[in-house]
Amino acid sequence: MSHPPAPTDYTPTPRSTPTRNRDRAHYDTATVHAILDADFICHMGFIADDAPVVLPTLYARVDDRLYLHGSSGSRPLRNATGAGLAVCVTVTLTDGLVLARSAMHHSLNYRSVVVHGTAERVTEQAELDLAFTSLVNQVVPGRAGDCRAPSPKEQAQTAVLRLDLEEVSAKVRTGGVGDAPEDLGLAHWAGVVPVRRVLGEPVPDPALPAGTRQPGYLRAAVESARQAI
């Protein structure tokens, strides 16, 4: 199982260069990886039967590679054999609602990553084990060590795609309202409404034995999310 070397920066390409607001584009690994590490749901686009398809799915980042979760019977997994499957994978985090005085200047504060490339199905057992562990830990760090690993039958039903991070770009919008000078005197409220993901108090399964303690990694995940608010 070989991994591509992690570059200091990703090289912009025509597909990874935005046509608008190019000043918001970022190609450094620190920005890209930070965005990818902050979530666990992506949208994967591909062509099937001469039509575009976009599917939401779980992902995990391991070094300079993404692992994408899927069913062994799904179209992207069936199409990823042989030469692989051309995909576009996106991850978007919404940080704020930007409410302007003018409808045209409403916006969002956001962080996003777009990855173009060829996804390949993971078949080697050692890499499959790494991928399954990483997918579970991407959602709640530490969880993979506190649950039963997939059985051979479960692994056969749940397939994984590998996508190297090579043609990648991030785009970030921060700041406040961008109203035109002639609109600043309008009597409409304007400003930014922060958006944050909140993890609620974990609800134990009723079948848990009495006295089962909440694991420390779960408490840490909840507290970390609360501190980010």
Given for the second form:
Number of protein chains: 2
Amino acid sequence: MSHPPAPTDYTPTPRSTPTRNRDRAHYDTATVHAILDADFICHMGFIADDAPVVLPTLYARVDDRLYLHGSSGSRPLRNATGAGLAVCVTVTLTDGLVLARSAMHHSLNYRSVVVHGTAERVTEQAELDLAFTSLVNQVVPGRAGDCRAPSPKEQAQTAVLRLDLEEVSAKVRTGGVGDAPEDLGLAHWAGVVPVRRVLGEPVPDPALPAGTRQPGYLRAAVESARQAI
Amino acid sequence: MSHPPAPTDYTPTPRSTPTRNRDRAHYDTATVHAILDADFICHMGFIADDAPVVLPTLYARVDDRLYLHGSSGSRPLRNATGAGLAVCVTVTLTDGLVLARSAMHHSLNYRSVVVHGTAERVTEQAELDLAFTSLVNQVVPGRAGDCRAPSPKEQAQTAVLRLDLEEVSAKVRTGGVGDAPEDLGLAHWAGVVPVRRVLGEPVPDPALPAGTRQPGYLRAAVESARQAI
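Switch from the form predicted on its own to the form predicted in complex with a further copy of the same chain and print that structure.
The complete assembly is shown below, putting the previous chain first.
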């Protein structure tokens, strides 16, 4: 049986092609965007003083672009002013623990995206406004419309990097246990344990007036995460 | 009121000292180990062809050392043979969404550890055995004793890197909303939404004999994650 060719909206390059498990690689916009939209923390790698540095960073996706949040005083942000900063941005969602009968075939179900490129500092006001709004909404959709927008002074303390989604790959492992046939008779439990990130009951700020109701977008976010498990 | 000096079991260096929010930095063994023990996926950064690469990788902590899992054919593992590979390994746990009345004071509660160092390939059999056992147990404590150990052929397909915990820092944000006093009267809901990773009900492999009971260590892992939310 022949499979239809997988879509390659993003053109694979040597460094966006995994050296192993290539059947898990995806290069289509739908898969990449869905993974990026399911999280808000990425790990951004860059080079400082000839050594790699990996920092967790808030991000937002807008169309085929990421906005990366930082302080205007932080190392990567300072370095990105001018010619930009070579980065690798990775987002990883863990979906399941795969417990095989053999230690070797233990695995994880996961969805990850790796983006290579040059991150550039956002300086134009209209794009900054879009980035700030998107970063807040990436964490809780709808929240940006229910808080005070940043003042010019606050905006000056924050820096945002722009990273276009051009050299991008996703890697996805789904499914069950992959034990070898000769191991199937071993007397060990085997299966998949689902893993999910959930939101607990929101804890109101003590200074909030008594009886303040939780906004609908927040309840929706909590319920949506609950249903996933 | 004076605070006792914070313990610095790991000596801070320029690159293990954050450029902002230094009050969130920790250098004590207890804090660092507790964060590392609460997860099993790190993001490992290294340099390949003069560019940063960040890949999600399984890890295990054994005393003051990390073992990092990979394929013997993968780029970082090939590069680590010989003089070792300069890496930055970062582990990040998200604990809460901090929704402030102002967009600026939105934040996350989190615990992260950043390790800088040179990763070296593990080659001695006794240390490899320890690493394989620890990697399985990092995901589900107790599991390594309830599966078939890797054969010599399987071991040859897997590679393990060793990274000593020497240049290490943790960064932790806890607590509530940090709005400015002049924003406290704004009519926006504010508070903290707890975030947790939980395990769902294990799904047995279809080939498992009917009536096979879930092992106790697995039930313990699932229940322990449930209680966290």
